[in-house]
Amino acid sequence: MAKKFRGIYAALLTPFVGEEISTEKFQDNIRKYNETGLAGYVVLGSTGECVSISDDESERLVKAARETAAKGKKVIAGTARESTKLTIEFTNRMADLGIDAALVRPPSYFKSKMTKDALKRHFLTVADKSDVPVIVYNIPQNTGIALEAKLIVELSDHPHIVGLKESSGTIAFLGEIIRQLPPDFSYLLGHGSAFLPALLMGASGAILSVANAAPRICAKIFRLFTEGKIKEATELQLDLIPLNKAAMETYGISGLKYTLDVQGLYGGPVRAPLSPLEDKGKAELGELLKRLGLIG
C-alpha cells in the first residue's frame, strides 16, 4: 500500500495583523505556495504558534486552509490538547472541516506522568475515536517528552495511526525504527536541515518550517531526491542549512515571519510573549536570503 502522506509540507507560519489573526494574508500565502511543489500544508503547528491561538481562531485558520489550498494539496491539522478528551473532540471539529489527517503531540503539563504505557494509551484512544488519520508529533525540544523508538513501532500497528512527525533531528532515530514501520506508515522528517538524509534513509517526506521562506528549493530537493539526482539535492540541502539554522534555531518564529515579510508574502508580527525581531537578526537573515538568490 502506498504511503498516504509523500513529499514536503510547510508547516505555516499563523499571520497576525495587530492582535487578530487575518484570514485574508493566510490565504494569500497558500494562493503563492500552491504554485510551488509542495505536497501540501500544516496548520497549527509549532511553527504557526498553535498554543497562543483560540479554538475558534483554529477553525477559522484550517477552514481557510482547506477552501485556498490548490487540488491535491494535502492539510493537515495540530489538534493536541492537554486531556484525551479534548484532544478528540478537537480533532474531530477539525475533521469536520476537511482536514486529511491529525497531527498530535504528547500531552505534556504532567509529563512526569506521561510514562509510555499512559502515551500509549493517550495516542491509541485518541486514534480510536478520531475521524480521520493520526499522525503522532515528536517534538521533545518543546514538549520535553522524547517518544520512545518501541513505542512508535507499537502505535504504528494501529490502522488510524498513518505517520510520525519527527522533529528531534536524530537520524538514529529514523535508522532506530523504519525497518520495523508498516510500508505504508508516512516517516516525515520535522527539521531542515536534515531530511534529505532522511529520504535516503527511507523517510517518505517533511513537514518543515523553513519551507515558509523557501518553498521551491525544499521542493526541488525531494523532488532531485526522487529522480535519483542525489549530487544535485545535496548541494540545495548544503545550501538551505544556513538558513533553516538562523531562522529556526537562532531567531526563531519573528525571524521565519521576516523572512516572508522581505520576499513579498506576509509574515507580519507574532503574538506575544514572543519578541519582535531585532535589526541584527533581520541584516543576518536577509544576507542568507541573497545568497539562495530569494532576494536581490
Contents of the next structure:
Number of protein chains: 4
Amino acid sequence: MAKKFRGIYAALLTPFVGEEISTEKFQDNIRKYNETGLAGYVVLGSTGECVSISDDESERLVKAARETAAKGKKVIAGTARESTKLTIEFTNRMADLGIDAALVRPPSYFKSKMTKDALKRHFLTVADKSDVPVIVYNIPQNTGIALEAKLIVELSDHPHIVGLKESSGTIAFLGEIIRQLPPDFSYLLGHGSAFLPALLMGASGAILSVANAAPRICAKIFRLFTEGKIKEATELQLDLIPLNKAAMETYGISGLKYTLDVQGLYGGPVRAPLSPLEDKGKAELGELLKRLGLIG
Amino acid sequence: MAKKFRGIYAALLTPFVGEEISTEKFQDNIRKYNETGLAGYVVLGSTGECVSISDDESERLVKAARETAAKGKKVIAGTARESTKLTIEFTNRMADLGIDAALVRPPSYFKSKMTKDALKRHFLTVADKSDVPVIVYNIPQNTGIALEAKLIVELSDHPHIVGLKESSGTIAFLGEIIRQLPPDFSYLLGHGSAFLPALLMGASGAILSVANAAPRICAKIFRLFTEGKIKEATELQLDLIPLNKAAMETYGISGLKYTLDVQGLYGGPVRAPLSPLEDKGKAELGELLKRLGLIG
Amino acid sequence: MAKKFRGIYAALLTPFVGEEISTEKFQDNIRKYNETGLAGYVVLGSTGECVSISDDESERLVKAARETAAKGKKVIAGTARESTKLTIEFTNRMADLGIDAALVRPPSYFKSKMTKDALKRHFLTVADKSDVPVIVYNIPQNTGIALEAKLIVELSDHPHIVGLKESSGTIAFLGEIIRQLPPDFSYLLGHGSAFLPALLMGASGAILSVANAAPRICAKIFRLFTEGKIKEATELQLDLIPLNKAAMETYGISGLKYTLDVQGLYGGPVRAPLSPLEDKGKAELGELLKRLGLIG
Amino acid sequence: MAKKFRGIYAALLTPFVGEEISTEKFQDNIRKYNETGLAGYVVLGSTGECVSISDDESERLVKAARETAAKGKKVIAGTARESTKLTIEFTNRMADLGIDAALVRPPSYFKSKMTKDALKRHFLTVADKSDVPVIVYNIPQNTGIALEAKLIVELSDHPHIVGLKESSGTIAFLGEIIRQLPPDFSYLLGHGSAFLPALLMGASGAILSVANAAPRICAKIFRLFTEGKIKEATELQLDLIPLNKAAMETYGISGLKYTLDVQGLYGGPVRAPLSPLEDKGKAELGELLKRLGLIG
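Could you output the structure for the form predicted together with another copy of the chain, given that the previous block was the form predicted on its own?
Full assembly next; the chain just shown is listed first.
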C-alpha cells in the first residue's frame, strides 16, 4: 500500500507584522513554495511558534494554508494540547478546515507521570475521536518526553495513526522500528541534518524547518535519493548541514526567518519570549546562503 | 515593610464531575478550607491541572474562588502561557476577576532559547503590563527550565514582581538569594516536605499541594514556627512528609484527590492524560491519613 | 546509641607542589585544623581530587592524615573504585592504615545498568568484606547516579554500613528517610550552604569542602545548633553561603585552594584537567573572605 | 592520504574465569576473530569493562592482544584516567606494549568544570606527551560529557590526534564536522545500529561491541558498502539491529557475553557491579542469534 506522506514537507514559519500574525505574508510564502517540489506543508509546528499563538490565530493560519496550497500539496496541522480532551477538541476544529492530518506531540507538563501507558492511552483516545489521521510527533528536545520505540510500534496498529514525525534525529531509533511498522505507515524525519540517512534506512520523507529557507535543495535531495543517486544526494545533504545547524540550532527561529527575508520571502520578527536575531547571526547566515547559491 | 504573602497557601485541586469541571464542588471545598488557618489559595497551579483545562474553565474557577474565599484570604491565579503576549492577555483577564497576584512560570517549549536574558525580558514585560502583582514560579521538574538565582534577584527589583514560588525545594537556592531580595518580597516554598527548613532560613510562607489534604497540619507547622516552637514544628513537618511524598510524588494528583474523597472533601477524577489511582495507592494513602489522624 | 560520626568534618584538599603531592603541606594544614573544633577529616573525597591521584599517592595521604590528626579526630577515607572487587581491595588497603570509616560512592560508569538491585548488591558486598565501617556517599552531580531513598534505608540495616554522606543537599530527601534509619546511623550532609537546615531536621553532622576555608565558622554553626541557638546559627549559615557558593560552585577546587593560600594555609595548584583560578576569581574570593573576617 | 583506521574493529570483551581475568580465553577468542575480516581490536574499551579491572590486569590483556592479533590487525587500547597526568602515564605504559593507538575518553568526574577549554587542554597535553597516536572517544551516555563538534575539529589539527570514536551515534554530529576534519583523520562510529548510515556520510569505520557476537556480519556490511552495494548493506544493517539493541542496551555486557558462550567463543561472567544475565535474556538472545544464522 502506498504511504500517505512521502517526500519533503516544510514546517512553515508563522509570519508576524508587528505584534500580529499576517495571513497575507503567509500565503505569499506558500505561493512561492508551491513551485518548489515540496510535497506539502505543516502549519502550527514548533517552527511555526505554535505554542506562542492563540487558537484563533491558529485557525486563521490553517485556513490560509489550505486555501493557498497548490493542488496535491498536503496540509498537516500541529494540534496538540496538554490534555486529551483539549487535544481532541482542537484537532477536530482544525479537521473542519480540511487538513490532511494532525501532528500530535505528547503532553509534557506532568513529565513524571507520562508513563508509556499514560501516553498510549492519550494517543489512542485522540486517534479514536479525531476526524483526521494522526501523525505522532517525537520531539524530546522540546517536550522532555522521549517516546519509546515500542510505543510507536504499538500505536502504529491503530488505523487512524498513520505516521511519525521523529525530530530527535536518532537513526538507530528508526532502524529499531522501521521493519515493525505497517507498510503504509509514514516515517518522517524532523531533522534537516540527517534526513538523507533516514531515507536510506527506510523513512518515507521528512518534515523540515530548513525547507523554509532551502525548499528546492531539500526537494532535490529527496529526488536524487529516489533516483538512486546516493552519492550526489549525500554531497547535497552535507552541503545543507551548516545552514540547518546555524538557522535552527545556533540562531533558532529568528535566524531562520532572517534567511527568508534576504531571499524575497517574508520572515519578519519572532514573537517573544524568543529573541530577535543579532547582527553576528545575520552575517553568518548570509554567508551560508551565499555558499549554497541561495542569494547572490 | 510587611510581606504581602505570608503563611500557607493551598495550591487548589480542580474538581471534575465526569468530563466537566465543577465550580460547585470547588466552592464546597473552599468553604471548608476557609475554616482551617490557611492564608489563601492558588487557583490554576500545577496541582490544579492548569495545563489541562480551557481558558473559559479557568475563568470560571477563578471567579468561583474569589467569590468563596473568606475575607482576608488571598487568591492567586496561575496565568502563564508560552508567549509573552498570551501571558499578558490571560493575566489581565484573570486580574479583572479580582485576584491578588498572578503566578507566572517561565515559557518552556523553546528550552534551548530560554536564556537568562530571554527569560528576564519575558518576566519584565509581563510585570510591566500586568494589572496585578506577579509572583515568579520556578518549577524545573515540570518545565525543564531552572531559573538562576541571579535572575530572581534581578527581577525582584521590579516593583510589580513581589514574590517567588520555588518548587524545586532546594534550600541552598533560598539561602543564596534570601538576603539579596527586597524586605517585602515574598519567598514561598512550593515543596511540602521542606517548607519548615525554608521558613527557618527566611521564607515567608509556602504554596502547597499537600495543604489540600492536610490544611490544618500545614497551618499548624507555620504557627508553631512563628511561635518559636521549632522542635514541635520539626516533628510535625517530619510527620507530614510520608503523606506529601505519597500523595504528590508517588501517586500524583489522582492520589491527592483520593485523600480528599475519603475526608469528606471532593477530589474526584483527574483529567487525562493523567491516570486514575489504582487500589494499591488507595490502601497506602488511607494508611497514611490514618497515621496523621485525618481519618478514623 | 550514640552516633559514630557527629559534628563537622573537613573534606580535605590535596596539596600539590608542582606536579607532585606534598604530604608535608598536607600535615601542616591538618595541624592547624586540629585547633579548630572540627570533628575530623575526610581524605580522598571529591574535594581531595581523589580521582586524579594514584593509589600510591592516596596511600601516602591517608597515612599522613592518620599520623597528624589530633587524638579524637576521626579520619575517613574515600575508597570507591568502579568495580566491587577493586573497591574492596582498595578499602582494605586503606583500612590497614587505621581509618575510622570508608566513604564509598556508587560505581557510575555503566550508568544505565546501575539499578537499585545492582547498587544494593555492590554496597552489601563491600560492607561484608570491608575491615572498617562504610559510609555510603550520594553525589549525583558528579556520578550521575542518584541513590534512591529506599536504597539507603535498606542498606542501613547492614551492621557495617554506619552512615550516609549526602551531597545533593536535598532536605526533602533527608526528611523522607531520617526516621527510618537506625538510631546510631550517621547522616552527614555534604553541602556547605544547607547543613544547618539538615541538622535541624535530624542530621548528625556534615562533611564540608568549605570547612577547609572556614573551619571555625563551620564548627561554630554546629556548636550554636547544639546549644539551641537557632537564630544565631541561621545567621552564620547565611553568612557562610556566598563563600561556599563561590569557592565550590563558581570557581571550584582551584578557588577553594586559593582561599587557603591567602589565610596562611597551603592551597597550591590543582591537578589538570581542573583549570587554574583566574584573577577575577581571586578578587571575588578575597572580598568574601574579608567579609567573613577570615583575612584582614 | 589514507586513513589510518578503516573498517570494523571489535571492542573486545574481557573474559573472567571466576573472579580473575583469563588471558587464555581472551587469546582463544582473538584467534577466532583473526579469521573474520575485522580490521582490528580495541582492548580496554567500555565493552571490555575497562573501569572494573586493575592496571596490571589491563596490561596483561593488552600484551595478550598484541601477541595474538594477526598480522595487519590493529590493536587499540583504552587508556583514559581521570587526570591528565595519570592518563599520560597509563597511555605510555600501554604504548610500550606496542599498541597502534590510544583511545581516550574525557575525564568526567568533575563534570561541571569540564568546559571546552579544560577538555581541550587535557587532550592536547595527552597528545603532546603520548608515545602513540590518540583517538578521542565521545561516549556521553557513560561519561555525562558530550564533546562539542567544534572541539573535535580543533583537536583534529594536532598531528598526534588521528581519530574519533563517536558512540552517541548521532549522524547529524558526524555530518556537521566530517568535512572539516583532515583527510587522514579516522571517524569511527561506536554504535552498532547506525554504522552503515555513518559510513555513507563519510565515516572511515566503526568500533563495535556487537562485533564480538557477529564479526562476520559487521565486516560484511563494511565490505558491501565499499563495493557500492548499498541496498544489500542496508538490509544487513537492519538485520543486525535487534541483536545489537538486545545485546548492548537491553541486557548489556552480560548479554553480549552470553552470545559468545553459545557460539563456541568464551563470554563468561561479568565483574560486579554489573549483574549476571537472567534466563529471559538468554531465551531472547538465543532467538536473535538463530534468526541471524549464528547458531543452529
